[in-house]
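Take a look at this single chain in structure tokens; it is the form predicted alone.
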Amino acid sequence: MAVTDKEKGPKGGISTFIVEKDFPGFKVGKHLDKMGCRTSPTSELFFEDCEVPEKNLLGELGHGFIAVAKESLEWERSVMVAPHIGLMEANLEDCVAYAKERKQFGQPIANFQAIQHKLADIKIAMDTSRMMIYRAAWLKDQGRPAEMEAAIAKLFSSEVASKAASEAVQIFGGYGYTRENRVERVFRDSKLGEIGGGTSEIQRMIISRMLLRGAR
């Protein structure tokens, strides 16, 4: 995305282009060492006097932010939160198995109400998130606007996934703090959902702004 009309700014002054890796002025920087989601490589991108042909314009000139970016973000928010369901499913599977196996005070920790409540909360978070994500995906599939639904799905699922990941580590105790267990990796991976594709704070801003405009 690039500013093509400084006077208009975000409302008609930003355009979107497809930049191919062999274009003059484009360079990939060093690989960033991330806390989680390490199988997805992330690097800095440099566009120094980058030359892009007119045919690589995506959408209309000046509508890169209003049309292309907002539409893309709806898709991104709908898609990127779906893995949270898988993360919570993995956590629940591991936690149920461990709770039945791990014994304290002469009995499995699954017998303790505190552990049972944590398992129930993870299940509730997972199923509720699934319905929200399905609703946003269904609206997109129908070609209907889903800005608010995508924001709600992303905000809710990412925050409850992080909480569920924290509870999973708590169930495993000190053992869950070691890299030997999948719950440790899920704990690190889940945090990205509250940051990527627009932070939780941005999602709340989008939702409240649409409500104040009369959206329901």
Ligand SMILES: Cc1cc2nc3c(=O)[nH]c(=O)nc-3n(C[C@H](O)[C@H](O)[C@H](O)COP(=O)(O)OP(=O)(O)OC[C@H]3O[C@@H](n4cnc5c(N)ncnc54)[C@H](O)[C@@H]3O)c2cc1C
Contents of the next structure:
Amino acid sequence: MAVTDKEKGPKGGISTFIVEKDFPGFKVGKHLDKMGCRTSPTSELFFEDCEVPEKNLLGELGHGFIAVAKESLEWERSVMVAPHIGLMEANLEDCVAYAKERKQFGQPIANFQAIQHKLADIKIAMDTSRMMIYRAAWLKDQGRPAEMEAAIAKLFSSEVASKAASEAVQIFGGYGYTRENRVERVFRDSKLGEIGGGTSEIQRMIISRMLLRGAR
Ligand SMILES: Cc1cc2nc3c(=O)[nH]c(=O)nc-3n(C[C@H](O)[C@H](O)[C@H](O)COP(=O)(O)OP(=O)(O)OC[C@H]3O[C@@H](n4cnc5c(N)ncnc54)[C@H](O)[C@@H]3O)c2cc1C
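Swap state to the form predicted together with the named molecule from the form predicted alone:
Starting with the chain above, the whole complex follows.
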């Protein structure tokens, strides 16, 4: 994305380009060591006096921000959170099995109501997230606007997935804090959902802005 008309700013002054790796002025910087999602490499990218031919313009001139805000981000928010359902499913599977296996005070920890309630809360978080994500995806499939629904699905599912991941580590106790099991990894991976594709703060801003403009 690059500013092609400073005066217009985000309203028609930003355009999208395809930048090839060998274009002058484009450089890949250092690899960034992340806390989670480590199978997906992330690094710095530098665009310094980067020359891009006109034919590499993607879509119409000046439509970059509009295209991203209205199209890509809605899609991204609708689909990028679907893996959270998978994370919660994995958590639930691991936690149910571990709660039945781990014995304390002469009985499986699954017998303790405090543990049972955590399992129930993870299940509720997973099912409600699934419904919200399906609603946004259903609207997108029909070509209907889904800005509010995608923001709600993204915000809600990422926050409850993070909470569920934390509770899963709690169910595993000290073992959950080691790298010998999946709940530790899910705990680190799930945090990205609250940041990538627009932070939770930005999603709340989008939802409230739409409400104040008259959306219901
Ligand atoms: C692993 C990873 C992969 C990513 N992949 C991509 C990708 O493929 N494509 C891509 O485009 N981006 C990608 N991102 C970038 C991601 O979208 C941004 O990190 C994210 O949108 C937050 O922006 P920022 O990092 O600049 O945080 P900042 O904007 O600096 O935010 C810092 C804090 O301030 C808050 N804040 C900022 N502005 C406001 C405001 N107006 N009101 C209230 N609070 C505010 C934020 O919510 C946050 O809490 C990726 C990020 C990560 C970590």
